[in-house]
Structures are given as structure tokens and as C-alpha cells.
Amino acid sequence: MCRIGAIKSRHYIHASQALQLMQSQQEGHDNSGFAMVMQDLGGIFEGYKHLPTLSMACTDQGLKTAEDMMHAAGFQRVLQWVPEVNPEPGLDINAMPNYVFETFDYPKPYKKASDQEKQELLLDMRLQLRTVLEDDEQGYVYSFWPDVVTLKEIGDPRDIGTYFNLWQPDNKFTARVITAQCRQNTNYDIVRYAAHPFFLQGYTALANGENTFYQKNKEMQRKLHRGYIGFESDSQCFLYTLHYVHRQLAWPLPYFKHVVTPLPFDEIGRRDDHQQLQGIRQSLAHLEINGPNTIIGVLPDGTLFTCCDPKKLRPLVVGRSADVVVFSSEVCGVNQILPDRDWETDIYPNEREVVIIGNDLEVQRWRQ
């Protein structure tokens, strides 16, 4: 199985957190690779939060062809962060050549812009650079979104850690929110596109599991919307389902639940709303999911949740203390970053529920 987990935590926190979240998880994982989100930026990024973020990996070659393309569409860079990188003989990882995090203020035609305009330009952005960067796999561009950084790579999570100085913290790279997961695809070929966490206009999503509906929830998507391509990993549907029913839609995150893992007809039947839920298995039926899984998804307003298949075949626990709430697929990751929390209050997601915490860390949980 892979190993997911989350951080979300009043004060910032330093990457290193989420390698130890994963760390202590190792059995459960096969040190394929290693991925984290980290939203509500800190350190360096904090004082840009309203600026988008590149987050992307390349040879020469692709960070020359990806700047003049940026310079060519109006952006101006104003931070631009190279990690550090250590290459000690051994390590276990299959490392590009460059590891850019470049801030970019926006074309002046956009000074102006609304919300939704600004972020039509990035998605588009985004998608141009990936396109043409695909050619003789000269990079990877996996975000480019205000407040948002993502890192991938294929290797062990703990040499990936020793690579890119992480394991020591600082108040440099840090955040309020990051998602991450150890073990690269089991299904389809290991390319750094398909590791988790997803990420799409400020929506996050990771899972355990399969989905074995994947076929059909891909074959509808394709039609939906331009911004949902490559499916190099099933589990890219459950951030493409989420993304349209919670933002196209505009559909409140509960709604995300039933259209994935759908109600009964005779318990539909049986409650007041049977009509609403009746109409969305007819209409969205497509985008159900199937197969033993857990999800762990981020909203653009930093709202962490989690919720899982009908039968709970894969689990996960939610610990917690005054100032940080933590997601792991195994109880250990949630004592390496509280140990001393109250282990009374760990709750364990049922399948027939949505546990959603808000950014006052209160926990709510929605029965389906």
C-alpha cells in the first residue's frame, strides 16, 4: 500500500515535518519516491503570498525554454529559490538537473484582473509549459499557484530528504499546510507526474489505494475540463472529480462524498434530500469511484479533509493537539509529530463520513 499524511498546524512548520510523518511509516512503503504540497507558505515565501509560485524540476535546456516562455508571456520574476542541493555518493535518487521555485508578479494586462481571470491565466500557463516541455522530457511543472510550492522525485524518501537538505530545520521553507506520500505508482509506469499529492487551481488531493473505476471517471473528465490531462495515476480522479464538484459546480464539500462513493438506492430513497442524490448518481455517475482507498484533499482556502471507500479498506487516523492536526495512514506517523497529544481524541474515519478541519482547527465530522 502507499502512505499518505497531512500536517495542517496554527504556526508554521518546516518541510522536515512531513519526511518524518512518512519516515515512520516506512514499512508500510517501498522508498520509490517521495512528494509533498506545502500551502499557506512561510520563510522566504511568506511575504508573496498574493504572487504565483513555479514549482518545477528540468534540464538546462527546459529552464531556459520555460523562462523565455514566461518572459515572453509578461511575467516578471521577483523570488526565485534554489535549493541547495547535496550529492553524496550512494544516494538512492533519480535527480534532474535543476530544481527551480520561481515568484512571478503578473503580466501588466492582468494588474487589474479579477480572480477568476488571474486564475484562468495561470492553469493556461501552466499547461503551455507542460506541453512544451514534455519534448524529450526536458522538465516537469507540477504547480503554479499563489502560496503554493510542490516537490517530486523517484527515490528513497529519506536520501530525497539528504539531497535537498531537508531533514535540518530552518525558517526558510516552511508552511501551515503540506500533504505528501511515499511510493511511487504501482499500476502504471514510475514518472514524476503520477507521484501524489495532485494539485489543480489550489485544490490538493492524495490517496491509498486504487480506484478501479478509473476507465470511466477518465473517459468523462477528458470532456469537462482542459485542466484535467495526463492520468499518469488513478488516483489523479479523485483531484479532478473534486476540483469540478466543488469549483465548477460550486457544490459545498459534502457533495464531493456523495457523487464518489454514492448512497444506496434504498437508503436514497429513504431521506429527505432523495431527489438531489438521485440526480447525482444519474448525472455524475461516471465520476463514482470504486476499489479500497483513502482520500486526503486541501482546498484553495487551506480547509483540510479526508474520507474513504464504503467497505474502509484502507485506513487512516486523525491526531491532534491545540495547535496541529495531523493525518497518517498509521497511528505511528501521528505520534513521530505528537507524542504528546491526547491519544483519547485520535479519531478514525468511518466510511461513511467526511472529517473536514477548518483553519481555526476545528474538527468536523459529516455523516453521508
Second form
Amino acid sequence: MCRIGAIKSRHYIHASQALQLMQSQQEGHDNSGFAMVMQDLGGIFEGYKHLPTLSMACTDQGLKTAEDMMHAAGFQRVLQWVPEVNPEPGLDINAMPNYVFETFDYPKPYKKASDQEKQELLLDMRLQLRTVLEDDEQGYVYSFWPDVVTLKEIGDPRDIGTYFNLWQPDNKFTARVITAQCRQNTNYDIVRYAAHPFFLQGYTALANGENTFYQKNKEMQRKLHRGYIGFESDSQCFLYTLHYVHRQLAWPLPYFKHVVTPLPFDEIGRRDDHQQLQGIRQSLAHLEINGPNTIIGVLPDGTLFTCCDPKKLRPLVVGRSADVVVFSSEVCGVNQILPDRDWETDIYPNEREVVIIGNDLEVQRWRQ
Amino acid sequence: METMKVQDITPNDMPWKLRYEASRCTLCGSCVAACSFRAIAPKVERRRLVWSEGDYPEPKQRFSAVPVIRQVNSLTNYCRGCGICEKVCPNDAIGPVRNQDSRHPIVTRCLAGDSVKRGGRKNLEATVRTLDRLRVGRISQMTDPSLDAQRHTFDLLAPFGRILPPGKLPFTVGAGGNLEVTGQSPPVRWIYPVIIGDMSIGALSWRMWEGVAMAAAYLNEECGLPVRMCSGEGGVPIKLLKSRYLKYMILQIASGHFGWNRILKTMPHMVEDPAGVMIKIGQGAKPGDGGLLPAQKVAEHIQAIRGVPKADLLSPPNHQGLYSIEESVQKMFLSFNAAFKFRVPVAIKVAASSTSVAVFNNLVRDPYDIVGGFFLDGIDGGTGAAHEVSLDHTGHPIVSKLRDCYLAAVAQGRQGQIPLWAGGGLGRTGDLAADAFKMICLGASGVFTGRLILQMAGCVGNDMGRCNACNTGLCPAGITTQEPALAHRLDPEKVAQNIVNYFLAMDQELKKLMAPIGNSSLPVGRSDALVSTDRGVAERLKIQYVC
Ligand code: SF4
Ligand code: SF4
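Output the structure of the form predicted in complex with the partner chain; the preceding block shows the form predicted on its own.
Entire complex below, previous chain first.
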């Protein structure tokens, strides 16, 4: 079973916090991988928040191919960070030769482009890189977006941490929002892309559960947006639905929950907004998830939230202090990060609830 | 002794012969009275009895005239194998036996010089059905536990009406951060995923129709199952049109437009909108053939409802004046949508055909968003009356065609926008829940059934040529007849009770199928839940092959 977690903090925190959050829950997962997305970056990336960073794992050939493509597209590199690795013998990690985090300036013609145009460009570029690098498994492109880095690896999370020197806190590799998950998705093939969190144009999603409408979701999403590809994991569908509802349809966040976990018809019928809810339920029927799931999502503005399917067989607990909020599949994860918090303020979200953490760390709880 | 010529028709030319044991027969006459086809009659036979009483042969003989029951030698009054005589015989003295050596298909044509007609169903192949080669093979365990069919709440509802693509929903974000409705959407009704198929009052006896309508109302009002019934072509009694029960009725218009004069005239007096309108273009059991109500079934009340004299009522094979799909959309759909002021969904019913996908594609791309359902009817369905050659040899199986249409919608990202409803031979094994569930997994929003409803009411016909005399107006069960004496054999309340109970059983069974795949809403298009033990079927339907 997956274990998922997220930390949102007023101050920058080091990636080791995410490792610790997940490591404490290691009995609940199979130690087969580790993945995280860091948003609102500090440390070496802090000065480049408005410029896109490419997160990639690749071979030497893949690196060259990618850099040539970026160059040809007019992107100019302004920062490169290659983590120092510890290839100690005996580590359980299926490492790629290169891990690259490179920040680029936009191509000249885009200097004055709108945000919208830039966002489409970044997506197109990532999709092109991904397609080209897929040949001979030259590399994996996880994200290409301002103020975001992504790391995904196959192996024991503890060893992955050692390999990347992530156990040692420093002030170089930090962020205000980190989402993380342990375990490769083993329902389908073990491929690097299959590990959550998934990221698309500012949106992040990760989930613990089983999307029984995976096939329906996938068939529908394939036609909705060019960025909805891969489908290596059934949880990817949650990201695409979040992106579709919140960004493409521009509906407020509560409607995401109404799309993935619609209310029963008789309840819809009793509500004032029944026209909207019925319209959503019928037009987006193929994006329903209908299976036990807990989802964690991050919006482009840094808002962190969680919601779950009404079948609610997957727990999640929210713990908080004045400066930090932690989401964790198991309470031991929260205890690890916030041992001194007032645990009476912990929240165990119910199946009808969305819990939202804004940038001021204020907690909102919405009933569906 | 009668003189027989080889060309004369005798029982061994017929599809059924009678087994008769004179020694058990008490000559009560029940069978003769009950045989609506007059296929048996009392007759007197001359018998000779020879006996000898002494120690050595000293034969004596006696002749006597004995009354017996005999099969009639006639092509008009021939035995249909309905078994009613057997049912009513107190002594088990009589009953039909299938005649393997029947010459019936030849002799009827030779003698009548006319095409053979019958009611019922396709009778040719008795192969394993495609649906029986499918199993629900994706069982939830461990990671997503099965649901509890008894305790969990299930949303067993299917849409009838045009569903907008999400981007076209008329919503805008209001000041309070909520979506507000800023325009019109087409009407959509969420109804039970099994519609009682279109059988007209005319094809059915008024008592049968009443029983079905009663069942529909009871299911809605007492059982909480929003089951809808389609009127069939031929109108609806005025009393029902003016009643609140109209909301459970889908009104059908077919090429004959029978009954619509009355419906239109009653519109100002309607207190409820009908559940929907269905434009019938074709019927799966006899594609290319229009409706056919033989004169013998056009009784007085049928003449009144349809507004016609007593004559063969033939609906043309197509809607006169519709020559293209564009026209069908613009003319028929717009006018029927407009008739009920765009409050009532309008759907279309077509016979499954190798061209169905093309028709469906055209409708799904219609820019007016007014086609509210695509009812696809397969070859294995039944019918009140048709030419045998059409019944047996024209048509297209439903399963792959439904799947093709669904996948065509998927390829365009338009799945669900025009709900697909499938019918035609579903529930043939008596288990409609399994068939419906599998069709839903293959992409149907729901299914419709007609013939099975007749069987719930007591129809004795089957797919192997038994009875199938619905065209004669002499239905022995009182279901497809307008003869008062025959219709009174049927108790409408019992019909309603059987249908209601069948639906309640089916509802439980549908839940029993939803639970193991872990779904509380209908798994429309969840073909990953199905597996097939037949490689060809698996490949054709794009599902997993298992062995
Ligand atoms: S089986 Fe039916 S049709 Fe044949 S003799 Fe008996 S009652 Fe008449
Ligand atoms: S019993 Fe009536 S409805 Fe059934 S096949 Fe015979 S004639 Fe038709």
C-alpha cells in the first residue's frame, strides 16, 4: 500500500524532512521507491522563482539530447545543480547516471509573452523532451516549471536518501511545500514515471488508493488535453482531473471533489445547487473515481489540500504547529515532524470533507 | 375411409404433432376449448375390436364409433406448440411434440403464394450467446475491497437526454466563488437502467398493456425504482395522457405516426410531461420492415386510439420525408423538442446495422445537442408481427455493435454525451441483470427489454419456434390479442405483480454484480471488469482474453 505525505511550512524546510516523514511510516509500504515534488523553492533556487527548472534523470546521451533540444528551442541555461551523489556499494537504488536540475531563461521571443503562453510553451517543451528521451530509455523528464523540482527514484527510500545526500539538512535544497510518496506503483509496471506525486503546469497530486474507474478516466482524459499522457499509474488520473477542473474549466476547488466523488443523486436533488451538481455529475461522469482513495493536491498558488472517496478506506491525518502543517497517511509521520504539537488539534478528514491549507497556513474545512 | 392424396396437408407436414392418448382422455373438451388456434377438434373414429373367448381361436369382431381429439389438417389452423392443451388437460392425455420432419416452410409458401409471417423472434441459430462468453472477471479484493451488496448504497441510475460536454456547461463562477447557472442545458432524466421496451397497445392486449403500465407506476411509487416504459407506436389511452402517471411513459413516434393526433390534441390537458419521446427509425428483429398490425388485431378500441379503420396497419419502413441524418436531426428532433418546449428529452431508436457507427457519429456531432439517446436494437429481439424472412435473416447482433458505437464515442472524447441504450434479445436466458450489467460494462448507459416482459406475463413462446403466433391475434396467453375472450385469460394485476417482482430481483442481482467490482455507480464503459473465454470475442470487444 502507498504511504503519502506533505509538508507545508511558513519557512523553507529541507528535503530531509520529507524523507523522515515517509521513513517513519516504512512499515506501511514496501520500501520500493521514493518520489517528491518541492514547490516554492528556497536555497540555491530562491533567486530564480520566475524561471522554469527542468528536473530530469538521464543517461549521458540523454543529457546531451535534452540540452541540444533546449538550446535549439531558444532556452538559455542560467543555473545548473547536479546533486553530489554517494554511490556507496550495497545501496538499494536503481540509479540513472545523471540527475539534473537546470534553470532556464525563456527564449527571446517569449520574454514579453503572457503567463499563459509561457505555460503552454513549458508544457510543450517537456512533452517533446519526454518523447525524444523515451527512445532507448535515455531519460525521464519529471517537471519543467518555475519554482518546482521533482525527484523520483526506484529503490529503498533510506538508500535513496543516502545516495543523494538528503539526510543531511542544509540550506541549499529547501522549499515551502513538499509532497512525497514511498513505494513504486506496483499495480502496473515499475517505471519511474509511475511514481507519484505527479506534476502538471503548477498542479501536483498524489494518492493512496485504487481508482476503479481508471479505464474510464483514462479514456476520457486522453481526449481532454495534450498534457494528459502516460497513465503509468491510476493515480495520475487525479492530477489530470484536478488540472482539468481547476485550470481548464476554471472552476473553484470544491468542484474538484464534486467531480471525482459526486454526491448520490437523491442528495443532489435536495440541494439548492442541484442544477450545477447534476450537470457536473452527468457531463463529467467519466472522471468519477469510485474506489477507496485519499488524494493530496497542491495548486499553482501553493494551496495544499486533501480529500477522499466516500468509501474512505484510506486514512490521512493533518497535524499542525504555528509554522508547519503536515499531511500523513499515518500519525507517526506527523509525530516525526511535529513531535511537540498539540495533537488535540489533529484533523482526521471525513469522507465528505476537503481540508485546505492556504499560504497563511490557515486551515479550512469544507463539507461537500 | 377418407381418401388422401400425397399433396394433402397432414399433421406430419406441420411443425408440431400432437401426442394423444385416447385411453387417458375423458373427452372433457378442455383442450379444444382452450386452443385459440383451433388446431384440434373432436372427431369420431371407427374402431374395430377383435376377440376370441374359447380354448381355440374363434375370432369375433365388433365395430364402434369412438369420439377422440385430433389435430386439424389445415395450414391456417395449425398447431403452434403452445402447450395450452397440455396445461389444461386434467389427465395428461394430450400435448404437442416438435416435428423434426416438418415441411411447413415449404408447404405454406406453395399453397398460399404469400410470404410467411409470424410474431416472436429469430429462430435460426441456437449457438452460445456472446454475452455468455463474458464473465465479470475483475474482482475487488485487498486493495479495493468489494462492497456489501446489502448494506452499501448504490446509484443504479442511467441518463436519458443529451449530455453536454463539460466545456459547454452553462456555468460561470459567481462572486461567492460558486458556480452559477447562466444558460439552458438540454433536459436529462436519470432513470432506472432497464427500460420496458416499446410494445404498442395494439400489438399487446389492452389488459397486458394495462398490467405493464401498472407495474411501471408501482415500481416508481412504491419501490423507489424509477423505471420508465416506452409506449410503442400506436398511442396511449387519453386517461393516461391526462394523468400524472404520464411522467413514467416514453412516448414513441414511428413512421406510421399512429396515435399522435390524439397525443397532440391532449397536450394542453397534460398535467405532467412524459418521460421522453422516442423516434423509432428501425427495429432490430426486422430491420428494413415497418410496423405491422394485422387487421385481426385492429379491434374497436385500437381503431379509436390510433384513429384508423379496421385494416392491416402498416408503418412504412422509413419516415417519409427524412432522407438524411441532418434532416432527421433538424426536422424530427427539433420539432419534438419544441413540441414539449425543450423540457422532454428526445431519443432515437435504430436497428443495429453495419452502418450504425456512421449514424451514431453523425448524431453525436450534431451541433444542436438535441439527440437525447441512441437506442440500438439487435437482431435477437422480438416483435408482434413480421415476415419470417426478415425475422430470420436480417439484422445485426447487438453486442459488438454497441461496443463499436461506444468506442467510436471514446475515440472522439464524446462518451456519454448521447447515452447509448442497447436491446434485442437481452435476458434471453431469463437473467437480465447479468446481460444488462455486461452491456453496461461494454459502454451502454442502460438496456431495454420487451420480449422478456411478455415472458414475465406468461408468454409461452421461445426461440425454437414455439408459439410465435403474436401476429395472429390469437395469443393463447391473452398477451398479444384483442379478442376479449383471450385477453381475459390474462390477469393484469398478476402481470404487474410478476413484472414488479422480476425488477426487484433484478435490482438485487445488479447490486450483486456491482459489489464485487467495488463500484457504487454504474460502471459504464468499464470493460476492464469483463473477461472473455473466447479469443475472438475478446479481441472483437477489446477486453481481456482468459482461459
Ligand atoms: S399446443 Fe397449442 S396450438 Fe397446439 S393444439 Fe395444443 S393448444 Fe392448440
Ligand atoms: S404466447 Fe402470445 S405473446 Fe407469447 S409467443 Fe404466443 S402468441 Fe406471442
